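Here we start with a single chain on its own, the form predicted on its own, put down as structure tokens.
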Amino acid sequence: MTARTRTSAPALPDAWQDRGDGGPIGVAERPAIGTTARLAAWPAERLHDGAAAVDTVLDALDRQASRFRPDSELSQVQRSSGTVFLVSDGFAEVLDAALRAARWTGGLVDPTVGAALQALGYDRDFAAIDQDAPGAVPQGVPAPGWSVVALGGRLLERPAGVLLDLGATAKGLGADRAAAAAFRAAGGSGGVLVSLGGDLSVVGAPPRGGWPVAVVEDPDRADAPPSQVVRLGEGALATSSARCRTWRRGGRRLHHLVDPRTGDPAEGPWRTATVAARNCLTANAASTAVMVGGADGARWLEETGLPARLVSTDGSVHLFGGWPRSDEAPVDVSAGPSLSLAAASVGCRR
């Protein structure tokens, strides 16, 4: 598939589709890592170099953390009967992010839910899942708990048989990595926005007034109407939803946000949670924690001070941490915690 060529700019790399309007901001998107990657850049002529950089980042992330690629580092760990592994620097960063998020959220976000997701039927790339399989309703498989996993530098310790899923943090980390790489490829000037299925990160100088971001209740649906448009001058934003990535087993509707305490899809009062933070790793982990924790998750979120917009199952909207009430208003991400990565040991062994 060949992408269109923007006037006076190089052709986009293969698989990217130009979505811009010929103005000063270039926009393109492509399928990637089971979702849609979207890149916006200004000046528009920086779009080509930024797209190539995003490709490199997302290919590396897929090779590190995909549950569905047999050649990924994660898949190699999962297949092994061993318990100690020397992993790459990039995969160590992904694991570090997952364990830090687990500790920060009190286990509401837990990378050891791999077996639970498999038991529910999410055992392959989502596009390949049988959306309505007959048979018995699957039983929840509680997660063994993130603290059974330890990471010291590049040395991973994981009990044999514990299956990891890094989806609650890897996409946010990927958005942060991709935005930083695209900005560097653009010469370190102007600004870029990278969105992975609605989890987005911005780097550099934003357009005047900030990047316009449409908050939608079904982030995986391209035709979903926006509920609100806010302006993001820095940082990141992520949305978690119980209305996307759904399937049925034995007549029961299931979704991908698993409560590690039960191994079942979370059944809280929220249908979507949108959180803003200084990086997408933090925003992604927080939005997932709220959905999994339900009312407890909302209380935890309030204590963080992060700006957030939650929509309950009855459609009512609840705002936290100074989230703006009006359209086109800026979101301030300067307050609140931020998950940072460091070469410290994370986790412990029981």
Second form
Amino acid sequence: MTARTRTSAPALPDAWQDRGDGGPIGVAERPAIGTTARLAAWPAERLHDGAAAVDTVLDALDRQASRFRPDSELSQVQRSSGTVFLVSDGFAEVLDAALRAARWTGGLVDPTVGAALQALGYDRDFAAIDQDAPGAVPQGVPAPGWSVVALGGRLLERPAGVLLDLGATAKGLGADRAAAAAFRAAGGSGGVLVSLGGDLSVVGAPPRGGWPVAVVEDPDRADAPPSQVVRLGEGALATSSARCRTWRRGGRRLHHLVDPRTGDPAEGPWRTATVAARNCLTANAASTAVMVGGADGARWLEETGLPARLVSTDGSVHLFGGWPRSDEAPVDVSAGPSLSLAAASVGCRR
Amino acid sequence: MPEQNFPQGTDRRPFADGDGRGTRSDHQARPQGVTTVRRWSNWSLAALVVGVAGGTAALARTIPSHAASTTTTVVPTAGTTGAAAGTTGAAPASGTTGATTAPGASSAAPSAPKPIAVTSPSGVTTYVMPGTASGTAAGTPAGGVAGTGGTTYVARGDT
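Show the other one: the form predicted in complex with its partner chain, since we just had the form predicted on its own.
Full assembly next; the chain just shown is listed first.
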């Protein structure tokens, strides 16, 4: 519930914590989908309506694409030895986004890495994973490849035994969905920012100069100064890193960004990639592709023209696509490509 | 053929006398026609002059305004930001970002002097059960995005 009371605004929905400063921009947070959802909206009086809309979107996403909820649509598909499924419109959109991202990135982002993640030990919610287990070092399981999965409208065809993981795209898509829904619920005026664990999307009019967003490498070190603050007027930002969500097996450090070609955690020259795009689905897919692809990923990113900030394993910073060099400067997302969010899952996307 | 008199100081005779190519009425009609054309030409010329002058004046007012908007918009692209990485001297200070133009900016928009959000790694999407960390109430109908109907296995055996 709310940590403070506004005289003119209704209380926030359950689980939301007010993080605002009483100014014209309302800010609130809640735990969601295994991370933290953050909503900022102006005028602040619209925060309640926006929060309720975000709840609805995230609940639906959880029921569609969670790998760790037994009752999710994805889990139903994973458990089944069948191969053809009629899925919901919403889940079809999530699958469609994953397959389009795979095609766009040349397979660097691949939804068929589910078995590879399980083999590495990431087989449950991250908070429940044994952080340092003895035993043999897990062997990589190469992904069968995204092209074995077919989607036509709501009809999903997936070979038996192929396990899907939609983590590289679902969170970005969720941020886009949630921001759009919150903006609509707030009456379609003002502006809204939704962040899901650091992948964020903005809709409507930004504050003057753009939404100020801190670029942070390690969210667990809240006291650490941001690497940079940029201003986002439209679009989205997403960050992927090999520094977070790590665990050890047999003495080997592992992380969640799996190279589908080998099934092993990606070993590239980059430790963190932040990408800006016109929507968070695109930014999320691109930041993952860069991390997985390493040097190849950087070349691919350069060709896209998307603004990006990459940090190499030695700490050096590399800027791409017009990413601003100075603090408080705006990020221009208008030039790069974008994975469409329109027309949920219509047609075969192979 | 008798001598014809044409108004002085207006038009020349189109044809010499005695050329046998026309009658008296013809000679009278042609100068009148030419005169009419010339009078229209004068009006056209006048209109043209007025039009060109007006257009020039309009352009003179328009072009500078375009140039001004181009130079005052601050949307840095690669190689144009000037300041070195890590330096903030060329950037507006926190709380003074009014000179920065963000796409979609509204004149009614508030200012945001300090970061409102962070972009950071949070790891792969990890979902949690309802009623635990996410706080999602169990039993809430799915949907809300596209009217979900759930997954249905539609073909071949399922063990």
